[in-house]
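One chain comes next, on its own, written as structure tokens: the form predicted alone.
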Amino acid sequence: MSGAGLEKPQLITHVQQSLSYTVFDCKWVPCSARLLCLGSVPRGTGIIQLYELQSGRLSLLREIEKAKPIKCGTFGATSLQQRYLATGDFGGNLNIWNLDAPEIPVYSVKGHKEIINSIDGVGGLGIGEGAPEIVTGSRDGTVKVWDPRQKDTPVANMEPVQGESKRDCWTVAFGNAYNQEERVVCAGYDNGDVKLFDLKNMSLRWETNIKNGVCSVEFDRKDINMNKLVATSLEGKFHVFDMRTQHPTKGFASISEKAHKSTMWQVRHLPQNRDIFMTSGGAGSLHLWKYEYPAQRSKKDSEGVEMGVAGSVSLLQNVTLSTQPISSLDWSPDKRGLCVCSAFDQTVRVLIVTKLSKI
């Protein structure tokens, strides 16, 4: 092997753990090595398993059953005291519970008519500024925004207007709330909708169409200035867009790049560095990226209106882990390198990340 080839990050599985259930979310316990697994058991219930990372193997310290198969989890809109687990259902339903004593939830409200695919929280954690938030987004075509400490009504509520079509919603993503006031949601649809809604003026921002089904949306950071947006795709494509600068009729710059043809399921930015990126795929397989800005990230256009300038990406890794899709990613937020991620072969692997630091 070439010089070169040992200085390139390496994506090694650390521990892999087979399960009796369809798994479909994964995510670290905040300060611990801890991990949760979020799923559907045969018989068609929920089921919520609470793992321990201890030398070199997975050890089973809690499961629970409920009574609706659990499509995907948050720790961000809790603190790092309570640790409280936000989750949305088949049924529609968006629970928080305590994992210490998880009979009942903490909060609990049915809030879409069909399944909640996805949720993401902020205000938590000591990441974002401003109130605990959770944002849900439903196959029923609605996005909304949850305040814990309100029972029952959203803050907000994203839905098609009158005799607009309603779309699936595949993906929700917290972003910008750097301070008290300012916090905006991007929402991903089946249809290749983005769409970009500002909290604080309670508008729709920006939207666009990316052609494909989008399957994932993350900024690199919720609790900056809007940075940098990654969207993911059916058919292996995702897109960059440069966030800093919107143009006024043009939107904001982008990139996109093809890793494979299968469907591009998530994507996670590394906590410790913002422009390194991964990406998991129908095929089994992990892409780990890096974004490289341009010497100027804006321009001014033939009329003198800034506009934004995209920069490029570079491949650092991939592997194939799998024969299934690997449906859900969590980066350790405490450990540079660490990561989980779930498959649907029923398997969830930990693995390491060599050299982020390098990088």
Second form
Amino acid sequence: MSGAGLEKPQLITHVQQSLSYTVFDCKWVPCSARLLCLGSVPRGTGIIQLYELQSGRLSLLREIEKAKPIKCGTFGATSLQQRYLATGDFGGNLNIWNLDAPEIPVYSVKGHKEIINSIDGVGGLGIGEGAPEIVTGSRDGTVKVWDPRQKDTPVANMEPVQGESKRDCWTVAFGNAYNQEERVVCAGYDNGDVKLFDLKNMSLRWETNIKNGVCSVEFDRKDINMNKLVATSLEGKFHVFDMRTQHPTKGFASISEKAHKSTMWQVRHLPQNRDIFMTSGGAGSLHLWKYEYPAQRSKKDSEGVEMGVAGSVSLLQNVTLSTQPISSLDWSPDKRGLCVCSAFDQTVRVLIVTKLSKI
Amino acid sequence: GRRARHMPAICRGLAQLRAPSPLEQSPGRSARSSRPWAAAERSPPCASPSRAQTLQSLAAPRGRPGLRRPRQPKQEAEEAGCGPAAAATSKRLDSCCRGSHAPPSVMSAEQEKDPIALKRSRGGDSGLDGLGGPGVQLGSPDKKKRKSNTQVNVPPFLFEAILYAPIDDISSTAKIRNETIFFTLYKKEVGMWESLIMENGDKEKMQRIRENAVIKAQEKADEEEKSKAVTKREHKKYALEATMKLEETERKRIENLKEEERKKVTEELEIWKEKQRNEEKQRRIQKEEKIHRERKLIEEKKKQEINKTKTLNAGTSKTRSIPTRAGSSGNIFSEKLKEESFPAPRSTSTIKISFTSRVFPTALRESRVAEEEEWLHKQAEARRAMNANFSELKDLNDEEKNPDWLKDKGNKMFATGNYLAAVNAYNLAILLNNKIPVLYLNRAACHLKLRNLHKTIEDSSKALELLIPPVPDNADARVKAYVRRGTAFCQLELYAEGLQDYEAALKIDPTNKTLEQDAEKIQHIINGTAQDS
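So that was the form predicted alone. Now I'd like the form predicted in complex with its partner chain, please.
Following is the full complex, with the preceding chain placed first.
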């Protein structure tokens, strides 16, 4: 590695912690140097562990065991003071926990008939406008939006038509929450469907199919007019959609890129720079990408209707950390470049990505 | 006497041009020393106690192939030149030279020939003419001097002489030049030699000496090789270690850089955490202060109220209604306000979605695309195949040449119960196009009705053959085929085969109740017969 090579951002493993259970999700606790690991203990129960990053080590602060294994969690819909964790578990239950008093959930509902694969929250943490809401996507093919103030029933339900064979929903994400009314939910399914639901109009705004099962979708920012959407899929492909211009028939412009040579499990945008995102792969590798906008983001097609122009994506750095898939990834919103990832080899790693300010 | 106990030195093959040792040269030899290449001027060894001697021998005997410099005429001249002066030398040299013309052969045998060869060689022929057999090659100098007596005919040996006393074979050399070989031999022990060459001892002794010399030569060669290999290996090892060191330093450098980054970030993190903690503390302090202030205010108010009530004589004091919670009495927490300004929860509604309908009903990851493609392809092929035997069918009109039309006709006749006619229709259709599985399927049904059970089985089997690859598209057809064949088997009382077919059908369509019941019935019959027999 020459001196010139060191100008690229480096992904350095800061701390590595071996766990005694399968970890499905890891999240930073906002405004702190603490992180959560959610997973499934071998005896079939769920576990939440709270760690603190102290002088180069992770020290376990608290461990909470629950009845069902926990698949996913989010802090997206709570306020900064309360910092309640919303989790989805293998039994289809959505629970919101107060980590200081975790015996009884603050909110609990059996939302789905099958495992909740993915969860997202918006309206909390000072990000986004409007009511705090949580969306869950499940193997039963439905996507439901919940408001913690309304018990038992979701405020929005996206389900297949009667008699339609259902496809697993693998991932959900909020976006476009730039004012109190607007909100959009994007869901990815295992047959490659990507659907965009408009919650203001309660309608399906756009859908497309990317041929391979969609493992992860994320908007680059939840709280702005929707700008970019990244969807990763099986067989190592991801698509970046430019969401600023929607063409009535062609939908959104996109580019796709192949990497990892295996399933791309997660995509996460850097909170401090919405054009940088990291993808994690089934071979235990992480790729750091940068999106560059085209000279003109929209152009007119042959009939004079506006359509979007997709830009380009370049790989900044990649590193292989493990032999098992890295199933979950989270950037710290407080410190630029600090991120945590967890893999199926039962380890959680805290990484430092350097030189991000210079990009 | 003779120093017979020492291994006599032998010089082999090659002469050198090296000047003899500077030590102890007789004055008479000066000429020699300055002109070591001069032919035949070397005086016999007995003439001086010099340490060095240069022997000449002819490099290439006449007419020997494989030798580098076979030059006959020169040889003659040299011989002539060396004749008078070195006669004694050559005589002595000859005394143990094997001048045999025979090809290189067993050493001992040559020894026998020694006198003859000597005679021959003395007889005008070059004293060293007999040197080497055909194909003698010049060996390399410095390696062939061994302390023994051997024959010279065996290549690569060129010349052999058992010297009087041992010589230092490391520093002695032999050089070839211009068809002469110069030997420079250093005596091991200073002293006069009675003769250059050891007198002919008994044959066995000579033999032994020779063999020992050979063995010694071998050993020396081996040792040299070994030491060479060892040094080579050591060099390689050294090189490897050097490269490893270089790489190690490079890696360390990179590691150090990374470590520095990590340390930097850790420090920054700690600082940031400190800041957070301080901020927390501040906020808490502020909170407490505010609460304190609030309480004070409330107490004051209370006092005022009490005074008021005292004056007013009111029963209940309003104080109880004043909440002590800090939150409501003033907007300390701006966040709280914000919370209350959230819009109401959405009104519940549902969006119905449908999933992408695909050409094939399975998603890519479960896709049986290849098979389904194959099936479609086959169907297309079947449609196109027209194995019509036109001569026979000239009397059919166009309609009747269409297998589909015929199939429909057949179906209609089956429905009315005219099974024979249906069979005819299907037969014709198959004649026209024998790749359509449904024709066989329907014909099987007809035969079943007509109780042509073997034909049923045949046709069902043919249909099943045409229905590969198994895809959801042709599931129904396959079920029908299995059922019809199964029925035929059962009616032929081949219940085991029948059951097999029913089970296959059930596998494709597990939800069909009639199939299940029929399969059970057959099972019972089989069990029943087993019991009976």
